[in-house]
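Form predicted alone, single chain, as structure tokens, below.
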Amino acid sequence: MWSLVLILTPLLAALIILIIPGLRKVKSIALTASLALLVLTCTLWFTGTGEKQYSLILPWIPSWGIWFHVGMDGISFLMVLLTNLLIPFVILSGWHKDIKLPGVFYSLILLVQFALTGVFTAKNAVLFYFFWELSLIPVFFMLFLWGGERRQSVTMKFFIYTLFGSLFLIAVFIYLYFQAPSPHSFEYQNLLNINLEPCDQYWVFWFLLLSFAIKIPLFPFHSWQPDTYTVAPVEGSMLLGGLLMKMGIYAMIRWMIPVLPSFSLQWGYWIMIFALAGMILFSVIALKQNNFKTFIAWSSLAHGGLMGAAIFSFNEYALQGVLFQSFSHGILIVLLFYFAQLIEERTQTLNMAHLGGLKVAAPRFSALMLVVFLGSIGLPLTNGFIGELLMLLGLFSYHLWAAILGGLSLVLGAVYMLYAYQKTALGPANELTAGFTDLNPRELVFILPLVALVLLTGIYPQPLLTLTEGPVKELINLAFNIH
């Protein structure tokens, strides 16, 4: 029941939030849903005894197979705890901001709350398909409406790219429903126990491949994601970078391997390969870039590359890595964008060329971002370092060279994420960072929690990777039968 309750809440705020005036009630009314949210997923960590105690399955067209079920073991529960931790950030980062059609702009970020509680909790896979696509809806529209320039060509490349990947999910889906034995259904547990011929398995695993790698994005499906980073309005950006690439990511581990587990397998080796390629890609293209949305763009393409890579290690340590990974990286590209807001909001500018400086004249606030920066870079005792640490365990278990190649991205990111620091925050001011204001208490308000779970979950990273240990043990044994 607590499931349901999880998904509707947003869905409730955001259809009271349309028909509420007043820019001040509607922000209100968000940020309150959003941390009773927050507060209740807590407790049920604390409280909770399992998977058992959050399933819920109610008639939707049970002659078609179609069924209304929903639940969550530690894997789903992580994604869900990051979405209801991220969301009231993503709403607190525009607190200053008059904002048009506040209450349509709102609505659509508690709707992307609402899609992405299902997609993490579906039992089935006609309602995962249904929240899946469900949350490209909000995203277009505040990227239609409220991005910035270029924000209709980039809009349309976005929405094309991710409908396009969409399509190739749902044949697949129709597909299995009709290899599964009489009665057909779409349930979750069905779908694993249907046998492929191995040509049938082919065309189906590249399908769900293609349709999860375009989400992440995963090379060479990435070129959308760049240009839609940089013009999206702050929120959106958070809302891309922090949550919905978890989505592919989340796909990936769920819904491709356990069902293809052999393909997987297969195929594995060469998905590593593009993957990890793209991560060296990536880092030498963000060293390049002087845009900061841009940077922080390219920079989490290259932490996608790396936990890609790292799902198709097939191994305990990889994929509790990539998980971690997930919800570190979550935090971190959160405030990064952030910081991109404050550095635009004071300077009227994102060219890092032209910052420099803002270690004398914002000592707070350039010390704050330097945890961020480290965090990024995986330095110990940041959450970080958890995660890039158990993936390349995990890429070292599976072949030495996978492990030296994702080894490379530590050295390449901490030499992009040290040049993007240096080139905006040390050196001398100049005209524009001489008069820069250091963070008031409405920005710290935001900063020192996401910094502080930076800090905590990396020198005590126990309970999140006790929540998914158990799942992740079982989904390995139940696809390979590793014993």
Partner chain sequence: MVNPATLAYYSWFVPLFPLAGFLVNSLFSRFLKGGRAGYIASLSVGISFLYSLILFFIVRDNHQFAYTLKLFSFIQTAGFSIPFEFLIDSLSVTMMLIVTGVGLLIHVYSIGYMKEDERFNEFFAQMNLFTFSMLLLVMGANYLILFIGWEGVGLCSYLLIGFWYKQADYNLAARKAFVMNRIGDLGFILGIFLLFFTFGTLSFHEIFSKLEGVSSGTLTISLITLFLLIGALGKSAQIPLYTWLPDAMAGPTPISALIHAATMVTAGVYMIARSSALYVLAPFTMTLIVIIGLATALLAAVIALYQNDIKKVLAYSTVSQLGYMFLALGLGAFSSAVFHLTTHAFFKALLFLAAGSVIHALHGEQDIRKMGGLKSFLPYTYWVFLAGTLAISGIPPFSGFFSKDEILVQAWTANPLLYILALSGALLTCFYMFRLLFLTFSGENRWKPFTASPHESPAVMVIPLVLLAVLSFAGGFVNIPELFGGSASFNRLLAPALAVASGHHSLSHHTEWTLLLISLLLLAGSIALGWIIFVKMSRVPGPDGLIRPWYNRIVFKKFYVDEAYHYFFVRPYEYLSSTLFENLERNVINRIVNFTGNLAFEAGAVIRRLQNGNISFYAFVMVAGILFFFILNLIIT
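Note that the structure is predicted; figures quoted are calculated from it, not measured. Between two forms, the rigid core is defined as the largest C-alpha subset superposing within 1.5 Å. Residue numbers count along the first chain shown, from 1. Compared with the form predicted in complex with the partner chain:
- In a rigid-core overlay of the protein, I16 has its C-alpha displaced by under 2 Å between these two forms.
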Contents of the next structure:
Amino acid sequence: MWSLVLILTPLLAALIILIIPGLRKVKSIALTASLALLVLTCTLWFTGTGEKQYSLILPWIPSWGIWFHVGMDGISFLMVLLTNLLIPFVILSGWHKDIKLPGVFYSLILLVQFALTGVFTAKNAVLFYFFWELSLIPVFFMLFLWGGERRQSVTMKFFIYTLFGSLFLIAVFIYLYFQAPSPHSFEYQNLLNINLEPCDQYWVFWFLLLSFAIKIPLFPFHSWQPDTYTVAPVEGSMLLGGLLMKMGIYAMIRWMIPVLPSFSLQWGYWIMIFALAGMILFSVIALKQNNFKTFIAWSSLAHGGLMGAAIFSFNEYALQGVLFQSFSHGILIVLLFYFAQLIEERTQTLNMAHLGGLKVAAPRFSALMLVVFLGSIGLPLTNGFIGELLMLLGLFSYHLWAAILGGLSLVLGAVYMLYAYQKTALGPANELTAGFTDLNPRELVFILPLVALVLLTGIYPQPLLTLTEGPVKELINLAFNIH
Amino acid sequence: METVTTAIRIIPLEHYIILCAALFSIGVAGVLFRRNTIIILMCIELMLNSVNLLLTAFSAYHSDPAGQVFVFFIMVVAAAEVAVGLAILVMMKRNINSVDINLLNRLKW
Amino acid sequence: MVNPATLAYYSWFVPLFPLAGFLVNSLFSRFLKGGRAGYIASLSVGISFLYSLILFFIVRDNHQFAYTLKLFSFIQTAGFSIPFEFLIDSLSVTMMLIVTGVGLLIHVYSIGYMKEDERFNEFFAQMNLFTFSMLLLVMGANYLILFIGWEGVGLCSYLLIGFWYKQADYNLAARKAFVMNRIGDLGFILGIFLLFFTFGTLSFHEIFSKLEGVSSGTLTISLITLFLLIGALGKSAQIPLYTWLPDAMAGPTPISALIHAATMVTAGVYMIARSSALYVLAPFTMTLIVIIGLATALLAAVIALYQNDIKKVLAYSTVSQLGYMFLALGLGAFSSAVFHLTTHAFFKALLFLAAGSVIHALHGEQDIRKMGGLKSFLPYTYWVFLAGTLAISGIPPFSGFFSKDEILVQAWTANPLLYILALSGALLTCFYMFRLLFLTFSGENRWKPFTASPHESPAVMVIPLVLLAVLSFAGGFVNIPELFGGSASFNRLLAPALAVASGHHSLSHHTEWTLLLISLLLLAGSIALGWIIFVKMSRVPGPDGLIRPWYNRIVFKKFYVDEAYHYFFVRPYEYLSSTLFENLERNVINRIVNFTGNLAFEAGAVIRRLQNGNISFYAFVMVAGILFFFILNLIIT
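Could the form predicted in complex with the partner chain be given as well, to go with the form predicted alone?
Let's see the whole complex now, leading with the same chain.
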């Protein structure tokens, strides 16, 4: 029942904003709705509401095996928590801006929240697909109408590329529907019970992989990402990097590994190679990027590569690490893009080569930015470390070389992140940065809670780990039992 | 009718078929490859008439009057169609001052 | 009296106060005018020092004392269970004393040294943060807490090397230090993983107890020790990861003293000493450590001969002395290594701070070719510098003599060749240190005259110097070997925490005395040689642009190692970055993707040509279609 509340509330808020004409204070309504959801999610967490109360089954098209079945276990709850945590901040990030058609814009953000919550709680394949596709539409409009230069071509490329992947997704689902012992159904439990032979139905796995690999994205399906992150409005980038990317990761963990475990075990090796190669490639490329937003995009790609690789090492540590890292990375990406926005507003440029010496004029800004950068490279006592540690532990248990390659992220990440920090904040101030005003209270309200979370979850990560521990264990058992 | 039937049996049916096929092909070729609209209309008439001829020949061969009745239908349709076609031709002449059919090429992307 | 366990229970006070100092100094910075931040920082370290002293008294009375204090469960998932816990035993208490004790003296010194710096408060905040991380490192009861402290000090090193961030090359040095450390950390973390998967735990006690009865030389243990060694090489600036340390001299001199002499760089030595139980089971790694340590000691000593920056000489000297510590570790003399670590902390911090005093007096001059004759102007500095130089050269009865001699003795018992090499290194050390001393303080005044002549540093700087000089003199007395009738208390103190290497012979007193006399004679000769060259003949090193013979030039250019790293690693990496972006990303992958997209457009353009508006063509196509279907029909039926 609660899942339904979590899903429908953003939709309701979005519709209210969209439909009622002449509504003022749309921003406040959106913010209130999302904050309320955050409070609700936290309350549900702390009161330890059981899985049963999250589950809800309603018939939709029963003759075709399509039910409106939503439910949350630990993994889904973590993702929903992340969503509901980040959306208020996404809304808050543009609070001071004067954008055109604010009602439409904020309702689009809420629609994305609606779609995301649906994706994370869906337990029926068609319902999952429905929300998966649905999330694209508000993002498309956000990018197309409020983006930067070249937004039309970049948005179309992003949209069609991702849609192309989803084509394979629905094809696989339909195929699996017919594979399930009759009565055919799209239900998650049914799909879990299918036993496919790796030999003759291998294309099922690759199609499914393709659609998820485009979403995250993994090498070599990443071409849409850097331009899209750069061209998108800041809220769009935050949503894309913070949440939509996690959709792909969640989908791999929830829908790919348990449904096709033998395939995943057999070919996981190849995927890991590609993902790790991609991670190294992206880290190397990130070094020379001058546009701050593009730089963040490439670093996000590198993180995604490591997460993708870790998923296929098939042990509890790695999956726990991936889930924890998804959570931390979401928070860090939102912070990074917020800093990008701050820089752009104050200096009218995102070119890091022209910046430098921000620390002279704005020491608090630089200090907080450094904390976020360090979280990104996995410094202990920040949340990035826990996720990276567990993922590398998992990769190590798979194979030493996987851990060595994955561990390169430690070194390469330090190289490009510190270089970026040096380019922007250190060195002497020039005429562009000399007048950089330090953070004002409104911006601190945004930054401080998130940075506090970064440090807090880095020092005391146990609650989040306990949240996902049970479901992860079940998932691994499921995969290995069938295998 | 029997006199017609016996008379017509002197010439084998294939001759009529070939003649009409030839006439029809000439008509088709004319419609496809001629530029002057009047010629195209005449070729359309040619096609219709070749069909008429063939129908009559068959009707005579099998002593079945239905074929010849059908010819009348075709002639009526041909007449109506010519009337409309000539009207289009006149409109064409008035608008582009020519009867070259290749000049009407706006029905494209 | 008071229950030792209770006292150890509250040992989390020790890292707490520096952490609190950091928070106070950074968050309430604007309320702290004058030198208050410095006092707060020093006070917090001082309290930590006092508490460490209390813990020391407990450990002194009971060498076996080992108390594990669990704070909370840090990570617990799927069998990977890491509590956030501290271990209080003789080794950790010794390190705590060094960190807080020497740290306290350096904090006090910095109050004077950094007085005019505009970012005074931030400096002390970061120093406290460093102290906190270093304490985490030495107090951690499992490898992960150690690692957290390990990376924490790496971060503080980065922050503090680049403290004067307006200079681009300082920032580069800071980045270089951090990245090189990170390379080592990669090895370290792989070692941690292997440890976990072999022993199922990362706690020191549990791992070391599981080592009972494990045979020596197994592959797993060797791999573990090798990986951990890589981490130590990065942190303690040994070959091949040492080039960051001389560059780190870009930071303020107190930082060079604290981080890059006394504490952070010794973390590698501490870690290996702590893991001694593992290392004694890995003879291959131990041999490797000996080779690397000795090679580093000699290489750095040779390079130091030609350096003309007062801090660079001391930096290479640190690398060299760390090499000696590694040599000791590799020979199985773990407590000797820690002993040398301790004495080195005293005299190296002293030397750096004294150098800072000189630099301060000469308003920022660091080139020793532009110094000279400062003895009369900076008497206190001169005498303490002399004390430090005597200590580092290993002249009795200074502390350095005892610690270095122990290592040399161990070297002889292992292999006389090692002794000879180590002794050569000691002679070089003596020579270049006295060269430094003479060029700086003796001879003529080669410095630019100022309006006021250089004056001695204020008391707040001199008092720590004097205290460190006392320690450099007397510090060795805690570990007087039996040769002189002592009881080697320090070694005995640490013995319960360290493993005993097999094959340990002791020397006859006769041999020891002989070796001692030989080395002392050679050292005296070295000092004399230095005196002759630099005082009697007043030779001053030539300017940088001087044409030197090739063998001189190679050493002067530090064997071109920095250049080699730049050429083989940095330049290719940057080139790769731009190339991969341009060629692979833009030209290949993007082209493929855009090509697929364009394919749709192109296909449409081709098909579009069917709609050309030509009526004859349309009619033709219609007829052709009909014919096609007729023929198809004929073929099929």
